[in-house]
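Next up is one chain by itself, shown in structure tokens, the form predicted alone.
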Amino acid sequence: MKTLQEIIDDSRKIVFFGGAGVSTESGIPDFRSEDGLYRQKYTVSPETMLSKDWFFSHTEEFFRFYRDKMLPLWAEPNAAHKKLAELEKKGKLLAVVTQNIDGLHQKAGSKKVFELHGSVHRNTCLKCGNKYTAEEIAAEKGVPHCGCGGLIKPDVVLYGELLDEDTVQGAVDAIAEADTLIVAGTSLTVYPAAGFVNYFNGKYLVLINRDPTPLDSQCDLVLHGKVGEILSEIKV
């Protein structure tokens, strides 16, 4: 922790790159750990149910699973989200790049957030383009439709879809500009997101994760533990 504090004190352009482990302390389960979403038993795999093909071919089943597992609207920002918002407010954090779709960084007060996999809080009619909130999608029964009759799709990147080009470019530019990159709460096994770390050319590469990752040996500092517990000890 002393080394982490020294790195934070010496940094002026921090970028935080986070995965599902950032939100577990808010009560949102991750995907690939032993008790994660992808280890649970379903007749159809979560990867299939969260695919573009399944969305259009089994839309009612998609939304049943989506509302049950992907809309934790009760969740509140934890110590990690709050500390990152504080770092940004103090002018030390350049941006947050996240693989999460829960919107908790913005709820904590972060302004510059690149959501690589989209957000449950943006939902668009595929026919007319009208926008809907996550709360409206959660309150619907069955397949949500717009007043025009069009199908409403959550702005989340499904399997079989490409990442948004502008979001990717913004994230890459921020990481390339950073003097410190903090990678946290991610197994770094999901591509293309995991490859974003390769754009970092700054001074300090820090990794915070519960379990070891393929990046550990390349980092200046590795801390194994809960992201919120560790970040909450930083003094800004």
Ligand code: NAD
Contents of the next structure:
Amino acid sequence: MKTLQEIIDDSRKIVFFGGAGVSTESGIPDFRSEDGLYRQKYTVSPETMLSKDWFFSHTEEFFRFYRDKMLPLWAEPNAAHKKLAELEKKGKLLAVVTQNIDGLHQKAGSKKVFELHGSVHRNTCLKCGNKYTAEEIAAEKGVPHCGCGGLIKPDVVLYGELLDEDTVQGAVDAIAEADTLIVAGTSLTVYPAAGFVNYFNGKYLVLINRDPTPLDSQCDLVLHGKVGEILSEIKV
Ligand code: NAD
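Requested next: the structure of the form predicted together with ligand NAD (the form predicted alone having been shown above).
The next block holds the full complex; its first chain is the one shown before.
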């Protein structure tokens, strides 16, 4: 913890790269932990249910799963989200790059957030382009349709879809400019997102994760623990 504080004190351009583990302390399960979605009993895997093919071929089942597991509108930012917003406000953090789709970084006050996998808070009619909020999707029953009759799709990147080009460019530029990269709450197994840490060329590479990851051996500092608990102890 002392080393982490020293690194943060010595940094001016921190970038935070996070995954589902950043939101588990807000009560949202991740995918691959012991109590994650992959260990819960479903007849089809979450990876299949969150694929583009499944969205179009099993639209009703998709929305049942999506509303049940991917739309945590009740969730509040935890200590990790809040500390990152504080670091940005103090001018020490360039950006948050997240694989999460829950919008909790923005809810905590973060401004520069690159959402690699999109957001549940943006939803678009595939026919006329009309926009809908997450609350509207949650409130509807069954498959959500626009007034024009078109199917509404959440702007989340499903398995089998490409990442948004501008978001990727923004995230890569921020990571390449960072003096410190904090990677946290991610198993680093979902590509291409996991490969983004390779653009880091700064001074300190820090990893905060509950379980070991493939990046541990390359880091300047590795902390195995809860990211909210750890970041809450940092003085800005
Ligand atoms: P993952 O489930 O593959 O891995 C999560 C990692 O976080 C694990 O290694 C686990 O040890 C660690 N972890 C869990 N809780 C932690 C905590 N409190 N502190 C520190 N580490 C913790 O998640 P991933 O690598 O992000 O990949 C899963 C994909 O599914 C991503 O695209 C992700 O965004 C998406 N997803 C998003 C949400 C969300 O938006 N909240 C939830 C589930 C999955």
